[in-house]
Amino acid sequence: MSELKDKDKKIARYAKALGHPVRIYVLNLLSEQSCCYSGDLSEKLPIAKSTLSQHLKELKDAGLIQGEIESPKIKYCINKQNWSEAQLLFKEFLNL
């Protein structure tokens, strides 16, 4: 097996983060607005706040979103640079 490329690792990391419908929903919601507070997200999703927190952590760890603490809330936004990179990598990977 040839050596894994950095590009392949990034695609896999982004794909893993996109691997749940709640995370897709969150990304769609955030892409339609500049930012959103975690409390606002929990009102829109019929899931426990702790579950939402885990999904946000996955997206943040993958670099697709970024969070900023504005006590007592956390404001989440799309990480535009990484989101653009993910889109480009997937287009290349899928030969679109």
The other form holds:
Protein chains: 2
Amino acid sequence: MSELKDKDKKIARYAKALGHPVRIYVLNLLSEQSCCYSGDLSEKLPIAKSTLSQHLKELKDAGLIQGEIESPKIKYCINKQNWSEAQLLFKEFLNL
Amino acid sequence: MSELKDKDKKIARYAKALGHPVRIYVLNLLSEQSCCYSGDLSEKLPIAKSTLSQHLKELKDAGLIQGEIESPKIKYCINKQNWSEAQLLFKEFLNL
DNA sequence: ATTGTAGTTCGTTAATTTACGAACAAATGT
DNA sequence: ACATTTGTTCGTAAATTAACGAACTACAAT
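The form predicted in complex with the DNA, contrasted with the form predicted on its own above:
What follows is the whole complex; the chain from before opens it.
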């Protein structure tokens, strides 16, 4: 009855955050262009802006992105530190 | 209003399957020892066997593992083809 | 025929996720 | 002051997820 390792929990936490097409889309975009506004995404995605906001919040809560106020907009960027951690964890997990 | 790409959906689908510590644990084990039985896992994990069965089913449904009957046990292995696909997709996605 | 083993399926419950529109907040522009 | 822009939060509903124990199925062994 060994307990689950923190590393397993961490990977699962990141994976869960990646577990929706919209969130994959957002991260893909951010890895290409480093930053974006919610409005940019809202134009391109076929979902309500409140739903998008929820997805962004989840990515934020998982630590994968961060928002910076640029009134009246909010500029979203990759959270580089955590993104690196996620890359490392997945790389190891996937034997890449 | 571009539609989400199939590739994004595929990555999200795999990521979702990875989104629980127990499932990470199982896949980790299977990448080490290639095969295992549900009982092996049940001994090691602090969850009910029915719950484990559910997690295995999810991994199966996502295509990441496959079960082979070896009465009265079931031998679980990585689904190599889909695992390779997942590796490739994540590798690309994560810029590894 | 009966028992035992291995694991799944069922029934249930609680929590989480996804989605929407409406209402709201903050800051800028008029 | 007031409207506009940008995005979040609220309230709600439907669907999915996670967990358990009990009941079940399939096969092997006695």
